[in-house]
Structure formats: C-alpha cells, structure tokens
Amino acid sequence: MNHLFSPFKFKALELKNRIVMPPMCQYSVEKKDGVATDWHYLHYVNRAIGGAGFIIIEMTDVDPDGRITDNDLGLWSDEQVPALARIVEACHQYGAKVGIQIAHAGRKAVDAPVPVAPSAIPFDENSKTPRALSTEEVKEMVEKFRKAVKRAINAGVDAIEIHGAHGYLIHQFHSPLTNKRDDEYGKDLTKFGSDIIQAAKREMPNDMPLIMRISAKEFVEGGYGIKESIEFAKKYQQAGVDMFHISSGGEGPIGSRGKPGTHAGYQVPLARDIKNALHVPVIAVGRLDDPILANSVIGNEDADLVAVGRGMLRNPHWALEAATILNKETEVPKQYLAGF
C-alpha cells in the first residue's frame, strides 16, 4: 500500500515522496517587473531542504495586466527566466522536483487599469468592470500562454501546471456564470482552455507531464458542480492534460476562507471523483496539514499526491516533521540530523 513517503513516477516526473507544495502567491516582486527575488529563492529552496517532493511555483502570469497584483511573478519576458532557473536548480540540488503554474487573472487582475475577461461582468460590486476580449485577442492570449510555457521549460522545470481554477481567466471561460460570448469561445466553453493545453503541449517534451488545476465545484448560486466539472475535465484530458490538481471555488465570496471549506479534507471527495471518472492521477489539496490525514488520502487511494499549503507556510520542514510523526524513512539534511 502506498503512503505519503512512497515514491511516485509519472512520465518523466520522478518524486521521492507524494508531498506537494502547492502554488501560493507571495506578492513579493519588488520592482513590479515580474522577476523573482531573493525572497522567492529562499521561500522555495527552504521547502526543498525541508523535504517536499514536488514544489509548484506560484501563479506566474503571461501578461503584465494578467497579474492579480503588480507584485506577482511573470513569464511574459525572457528577462524573467534566469531568476526562476536559479530557483529550480537549487531545489533540484536538495532533491525536489519543480513545476510552475502558468496563469492569467482575467477579471480578478486588481492592478490592471482595465481587466480583460470573456465577458464584461465584474467579479463583485467593488471590482472593476472588465473588457470582453475580442475573438482575435483570445487567440493572441493563447499564444501568450504558449510563449510563457516555453520560457518555463527554458528555466528547467519538471512539469507545467495550467491554472484553470479559482475564478481566473481559464475558469472564467469554462464557467457559464462568466462566459456569455456568442463566438466560438462561447459556443464551446472549453475551447479556450483546450487551445492553451494544445499550445503548451507543442512546447513541452513528450515525457513532461502537463497538470491542470481546476475548481471542481463553484460555491455560488447557479454555479457548476462535480458532474459538470467531470465533463469539462474530460475535454481537457482529451486536449492533453496528464494530471489534475483539484481545488474549488474562487468565483464568488465563498470558498476556502468561508463555508464550505472550514473542515479538514473538504476537497478530497472532489479529487477522488475526478480520479475515478477519468482514470487520471490527481493532486488533492485543501486543509490537509495533519500528516495522519494527508497519509490516509494516499493510503485510501483518494489521490496520488497531496498538496500542503498552510502547513508549509508555517513550517518549511513540514515534510521532515511528517516523516517523524508517521514513523517513515526520509532523507534528513546532515546539518539537521541532531534535531531528528
């Protein structure tokens, strides 16, 4: 039976354990140029030293106006590649593999003068009204994603994650709540995401996994549920997604900071449903900080990998501590052996 410290292999991605550091925005770019700083370097490399098997670098945007804030990471320029490459190389040195989440915030781009979206519907009454992208601009956006993926590969990452969750641009396209278009990207709500997936795959080595993060359930009136997300996930799987990272919410005021979302493991059933319906590896996430709970998600075959967010924000060495609690073997840096 597999457990949290069992190795995991899928295509060319070989992980020493099943512990994932999920993408979590640091809002720490200093010059608003999208370039990773020493904070990002220390943040990610410390989690590699601390035993995480797979680190997914935070939401990294394909366009300056696609950032949630001007302090977010970007990959719209070749000048942003070296700082990311430095992080990836150091994480590899300490035994972790690295992915990166490629994204566009769409109508949730707070600092954009005029955000863009599939339709001119604001996020809430306090948000800017976005401008609907023209059909030609949608196609140009796909190209921006392709170029960002190419730059990520040049930075040496081991996997790509496309962000299709949390109410950001791809989610906005596949949600009937936010896509009211009458062109080809409105008639097929998954076309935008599928076009991006296919463009990404053209840049990626054949043996590199493409991950997609999705919100498997919308917590707003009239929002989609697991039945609908299984159907659009199948479309994305056909387009080329190899693995899904299962989250929820993001398009309304309810979600992980409200109800539902207050109990441990609240998204695990969604991950299990996607895994069983699509026969595809999945990453479970959402209040899985307790090592015993995280271990049970793997042992019960609810998911293949477990992402621990808040736990790793509190403790960079969460994985080493989890091994102690679970009485599992893991490599501890020699400098820290006395502590274990």
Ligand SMILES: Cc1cc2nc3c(=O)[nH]c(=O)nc-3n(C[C@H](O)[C@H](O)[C@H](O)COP(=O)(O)O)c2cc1C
Second form
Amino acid sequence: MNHLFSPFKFKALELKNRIVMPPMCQYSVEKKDGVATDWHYLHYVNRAIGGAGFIIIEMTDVDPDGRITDNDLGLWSDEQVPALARIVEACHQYGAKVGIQIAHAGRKAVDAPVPVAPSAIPFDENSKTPRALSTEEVKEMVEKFRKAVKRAINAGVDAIEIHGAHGYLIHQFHSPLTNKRDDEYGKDLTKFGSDIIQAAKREMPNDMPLIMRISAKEFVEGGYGIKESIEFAKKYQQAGVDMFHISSGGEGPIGSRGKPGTHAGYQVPLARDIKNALHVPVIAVGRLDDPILANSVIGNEDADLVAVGRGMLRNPHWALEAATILNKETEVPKQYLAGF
Ligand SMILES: Cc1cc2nc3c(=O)[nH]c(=O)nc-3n(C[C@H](O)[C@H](O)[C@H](O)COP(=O)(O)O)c2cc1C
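So that was the form predicted alone. Now I'd like the form predicted in complex with the ligand, please.
First the chain shown before, then all remaining chains and molecules of the complex.
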C-alpha cells in the first residue's frame, strides 16, 4: 500500500515522495518586472532542502495585466527566465522536482488599469469593472499562455500547471456566472481552457505531465458543483490534461449557497470524485497539514499526491518532520542530521 513517502512516477515525472508544495503567491517581485528575486530563491530552495518531493512555483502570469498585483511573477518575457532557471536548478540539486503555475488573473487583476475578462462583470461591488476580451484578443491570450509555457520549459521545469481555479481567467471562462459571451468562447465554455491546454501541449515534451488546477465547486449563489466540474474536467482531459489539482471556490463573494469548509481535509472528497470519474492522478489540497491525515489520503487512495500550503509556510521542513512522525525513511541533509 502506498504512503506519503512512497515514490511516485507518472510519465517522466519521478518524485521521491508524494508531498507537494502548492503554488502560493509571494507578492515579492521588487521592481514590478515579474522577475523572481532572492526571496523566491530562498523560499523555494528551502522547501526542497526541507524534503518536499514536488514544488509548484506560485501563480506566474502570461501578461503584465494578468497579475493579481504588480508584485507577482511573470513569464511574458525571456528576461524572466534566468531567475526561475536558477531556482529550478537549485531545487533539483536538493532532490525536489519543480512545476510552475501558469496563469492570468482576468477580472481579479487588482493593479491592472482596466482588467480583462470574458464578460464585463466585476468580481464584487468594490472591484473594477473588467473589459470583455474580443474574440481576436481571446485567441491572442491563448498564444500568450503558449509562449509562457515555452519559457517555463526553457527554465527547466519538470511539469506545467495551468491555473483553472480560484476565479481567475480560465475559471471565469468556464463558469456560467462569469461567461456571458455569444461567440465561440461563450457557446462552448471550455473552449478557452481547451485551446490553452492544446497550445501548452504543443510546447511540452510528450512525456512531461500537464497538470490543471480547478475549483471543483463554487460557493456563490447559482454556482456549479461537482457534477458540472466532472463534466468540464472531462473536456479538459480530452484536450490533454494528465493530472488534476483539486481546489474550490474563488469565483466571487460567498453567497448563501454555502461556505468553504474550514475542517481538515475539506477538499479531499472533491479530489476523490474527480479521480474516480476520470481515472487520472489527482493532487489533494486544503488543511492537510497533519501528517497522519495527509498519509491517510494516500493510503485510502483518495488522491495520488498531497499538497501542504500554509503548513509549509510555517515550517519549511514539514516533509522531514512528517517522516519522523510517520516513522518513514527519508534523506535528511547531512548538515541537519543532528536535528532529527
Ligand atoms: C499566501 C498564499 C498564496 C496562495 N497563492 C496561490 C497561487 O498562487 N495559486 C493557487 O492556485 N493557489 C494559491 N493559494 C492556495 C494554496 O495553493 C492552497 O490551495 C490553499 O492554501 C489551501 O491549502 P492549505 O490548507 O494547505 O494551505 C495560496 C494560498 C496562500 C496561503
């Protein structure tokens, strides 16, 4: 039976354990140029030293106006590649594999003078009203994703994660609440995401997995649920997604329909449902920072990998400590052996 420290192999991605650091924005670009800084280097390399098997670099945007804030990472220019390559190389040196989340914030781009979206519907009453992209601009946006993926591959990553969750641009296209278009990208709500997936795949080596993060459930009034997300995830799978990373929410202000859970493992049932319906590997995330609970998610075959976000912000050596608690073998850096 597999456990948190069982190796994982899928296509060319070989992980020493099943512990993932999920993408977490650091809002730490200093010059507003989208280039990773020493903070990013230290932040990611420390988690590699701390034993995480797979590190997914935070939301990295395909366009300056696709950033949540002007302090976010970008991959719209070749000049942004070397700083990321330095991070990837060092993480590899310490035994972690690296993915990167490629994204556009759409109407949630707070610092964009006029954010863009599928339709001119603001996130809430305090947000800027976005401008609806023309059909031509949607096609150009797909190209921006393709080029960012190409640059990520040039930076040496082991996998690509497309951000289709949390109410950002791709999510805005596949949610009926935010896509009121009458062109081909409104008639088929998954066309934008599918075009991006196919464009990304054209740049990726055949054996490199394409991961997609989705919100499997919306929390606003009238939002979609797991039944609908299984259907759109199937479309994305047909377009080329190899693995899903299952989150929820982010589409708008929380309505009376329901609030996100705040209990341990609250999104695991969603990950299990997608895994069982699509027969794909999935990453579970959300309040899984108790190693015993995280281990049970793998042992019970609810998910293939477990991501620990805030737990790793608190403790960069989360994985090494989990091995101690679970009494599993893992390689501790020789400099730190005395601590374990
Ligand atoms: C500071 C912070 C930044 C985040 N940034 C991102 C991001 O860039 N992309 C994303 O998909 N999720 C982001 N998230 C969500 C996390 O990846 C994760 O899904 C969430 O924190 C739940 O997992 P946890 O309970 O283990 O923290 C962020 C979360 C935090 C706390």
